[in-house]
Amino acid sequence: MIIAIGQMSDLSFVDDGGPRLDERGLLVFDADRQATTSPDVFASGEVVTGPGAAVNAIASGKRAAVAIARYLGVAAAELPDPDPIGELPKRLREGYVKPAPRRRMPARDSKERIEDFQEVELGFAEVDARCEASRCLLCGSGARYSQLKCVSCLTCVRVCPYGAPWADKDGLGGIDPAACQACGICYTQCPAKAIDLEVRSEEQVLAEIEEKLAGGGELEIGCWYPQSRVAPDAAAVLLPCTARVSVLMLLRALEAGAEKVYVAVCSDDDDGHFKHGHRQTQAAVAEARAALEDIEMDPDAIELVVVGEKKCLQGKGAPEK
């Protein structure tokens, strides 16, 4: 196996008896079989295509794995070509999408870096790194529903601010993956528990809460874009959106030994889906606090705290410390 890193491949080791190279210095290969001109040698990625997108190199590697398996007599299904992604619906593009320019990588001043050969780029702060990673790492992580469990109450259709769930004459017709933003509102509101997300399940979040509270202390539940920590010394459980916070999560945290549970929301502005998601979080906290009052426990053990605007989604700079 030859590992290629970057956009330049070093094929200087290939001699006259090895795979043939073309005039560009790339391996000559059969795209259908991922095979080179030498028996038993397969290739994929930028060593045969030249510089390109990383995701194309990954797909090429998967095709090579299938080709090698077949060459060795191992049954392997052909990888289907993914459906092309269409244009984002106009109602989403104009109503909910807030432009978020790419974060600029901090770098050393030019007057300093001409003096030595130290690294120029300084690296992202955590909030910037998470914002940049969120551009692609949640792809395909939206809501999925079970036709077996679905009772066609259409709650998800009513609460989704993106209009991802759609209905027909027979009830819920499906959830549009192109519109779904994995906020989790439908997940928390579905009375039949017929909806789940392709990110951590509620069971996994509950297990993380119990693990974080193994030694007691305080717990902070927030989103992946915290502007500041409510309780810096508290254990933290981060979710794609605090709309996913459920009553069960809050009560389970207290059951696991939490002295205090903070729910840190990024925004309570009154535009679009942020406001809708904020209402969902408020409702979960209110219901959990009411449950504590019913059993004569202090409802202040659960506190909702607004930590600031969701600046990372609005293309603004990192928060000041």
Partner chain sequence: MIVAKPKPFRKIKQFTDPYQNILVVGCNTCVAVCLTGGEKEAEQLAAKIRLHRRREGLGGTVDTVTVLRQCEHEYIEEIKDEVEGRDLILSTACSIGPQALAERYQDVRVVPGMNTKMLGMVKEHHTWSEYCVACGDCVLHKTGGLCPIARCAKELLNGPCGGSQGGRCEISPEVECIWQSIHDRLKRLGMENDLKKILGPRNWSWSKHGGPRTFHKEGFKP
Given for the second form:
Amino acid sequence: MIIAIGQMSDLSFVDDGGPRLDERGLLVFDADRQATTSPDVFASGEVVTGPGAAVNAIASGKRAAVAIARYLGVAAAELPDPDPIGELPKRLREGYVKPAPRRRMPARDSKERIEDFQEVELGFAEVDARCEASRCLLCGSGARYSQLKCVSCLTCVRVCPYGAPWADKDGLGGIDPAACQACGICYTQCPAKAIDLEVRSEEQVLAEIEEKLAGGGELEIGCWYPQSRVAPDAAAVLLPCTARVSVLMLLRALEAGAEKVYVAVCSDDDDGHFKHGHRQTQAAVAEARAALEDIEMDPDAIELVVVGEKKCLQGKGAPEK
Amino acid sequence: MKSGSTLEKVLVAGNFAVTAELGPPKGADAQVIIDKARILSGHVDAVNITDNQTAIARMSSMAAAKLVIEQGMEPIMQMTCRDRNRLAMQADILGAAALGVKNLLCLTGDHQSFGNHPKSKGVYDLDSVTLVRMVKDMRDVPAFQCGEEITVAPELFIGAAANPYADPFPFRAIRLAKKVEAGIDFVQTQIVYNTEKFAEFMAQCRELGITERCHILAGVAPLKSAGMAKYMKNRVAGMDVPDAVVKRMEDATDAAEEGIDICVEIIEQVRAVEGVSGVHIMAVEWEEAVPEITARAGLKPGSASL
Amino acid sequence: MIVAKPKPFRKIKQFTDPYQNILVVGCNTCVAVCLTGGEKEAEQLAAKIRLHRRREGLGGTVDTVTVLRQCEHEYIEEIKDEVEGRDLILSTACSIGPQALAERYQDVRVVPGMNTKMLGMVKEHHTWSEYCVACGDCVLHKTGGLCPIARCAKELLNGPCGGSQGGRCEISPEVECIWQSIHDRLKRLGMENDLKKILGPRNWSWSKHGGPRTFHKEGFKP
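Shown: the form predicted on its own; wanted: the form predicted together with its partner chain:
After this comes the whole thing, all chains and molecules, with the earlier chain placed first.
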């Protein structure tokens, strides 16, 4: 959690004999060595740069860590040189990703606020805050691909709605992280378990399912976007998209003692955050239910429940001005 | 004479041949064959004895052919590639010839999935074309398919089927030419309802020289009901029943009568097509219709005037 | 690629019910690619068997292991520790897998989890069609590169038969008439004359009909 509330650095603890401060009250700083004017004091972030982007402060912190390591004689200390993120593929820029409209922040009326110095913005209602948070693109949280386990079956290439996976004539392939939207369809369909997900991996989800079902009961494997719960009384394991629900997950939930498993799904005519996610969810649930019929269990132990109106995507949750 | 069969004599003499169909029973009852033969006797030159027709197990065509011979009629024994390999086929060909069978119709056969044993293994060691070639070599070399000599050759008049209505249409006459090349003496066609297309097919056959090298008998069949017409139109692959024919069957007060009328008209039309040497009347399980059709079409067996 | 399909579960339970210590062995080659018997499917099947056994009060253990290819000695050797102590191996490979496992693990019963269907080509994702029957005498050079032995219901060499209609086979409108396609392709290539040639009879002794076949790589004595 990064608290970005516009506060300033408090360097009052720096003594006269310590690192020097400049006229703006920031530490005097050698950017190449992340060094202050005191030889054994290093610095990073907004105490040297002034207000800026959090990600720059984080990078600066990493550089400082390397500088400290070198100062302490760790020879191999070096920062990896990350590949610059390329331009977003054209197809993604042109409507591949479903836009989630921005919430309008409620604010006090201008006539009222010229009278005082009180906070202008009134803050979001919970649902709007959640909707706003769910606009996150989940960059880098999606498919994690293992060339070693890959059997070059091309399933991911064929099923990905975003064209993120690729394979060449030698069967070598990968998944373009810039194109991956983290829906999980490729993970669910990969027959060789060569794809997992960076955030909420199979192992994590299976562990969470077992944990939530420690005392039996009902389970919802649902969508983590706001207003998407379908069985509010059941224990819940929530995923960015239920396209990530595999047959194995559903069977394991029953093995773990679930009396009933609800699976949230977008309706056919109201796709959610991800393209075609609902089709994958429908297929997995149908397959799992068929498996239950095979073993003469009531297939209704696994139930697909359509998520109602997704206000976040439609911008309907935004308050009027 | 290659076989000395009546059918061969009729065709070689240039008489218009009439053949019909006799399906063996789904039982060991010889009387069924005898009864059907009696209905057809005197009205046709020869009768086709089907071989597990539409892949439904029945009395063997060779046994039924022998029963027909005993009734004083001439059989055209059908043989499909579906149920036997080349060993069994050659054995049956020699056996049939020894029993007095003189006409053999070589077919690939309907796929086993259509019949009453869809779980059976289809053989298809040969196809109709290579079967024809094998029978020809057995008769003319005479040798088995492997090249070994045959002591006494089976004297057979070799036939095959042709379907002008299957796809691709431009290939149908070419495929028949392959059968001619392989060695057929005569051919019986799929049931003709679309006479225009049949005429077009015959023109292609004439162009390829087929009509000079083999005798073509047009297949005809009386429709019994509008339901049968629709079924054949919509459900039977390689069958072309024009809408006008279906409509006539639907509008008829006596459908069976109308079916025979249509059949007689078609016989008249195909008879007028250059290169048609006879008709093959397929009145499956309606043998009684054959004498009526031949009478109304003014057809006498070609053998009557030999 | 070999295409195999899982046996119905009523068979699987018949095979597995009498045993207590079962190992489901997946195969990560052909059957993984055709989405029926790879690591994921093997795990899924094991979970299904466990649920079934719990319901029926059968107890026992059902575990999973997957090898890259069950048709290789070295890979199936690798799982000897997992096989140790088992009373049943259920293989989700093509039928080569259970046989290879049976030969290697002589004291363990081995049952097939799959029906091996064909040598196929993916038509669209999740759909495969038969392209080869390993007949041992390829005729593609005579048939426009399309196989009438594997892809014609009657294995015709001089087709199409009288049941060809609108490019479809008489046995089912879902089946392509390969001879229509052969015809069209030879025509496109200006090779119509090939259609007039009589092909066959075939030498089936090069197929399975000649007895089980063994193939030696030229130059390497067995």
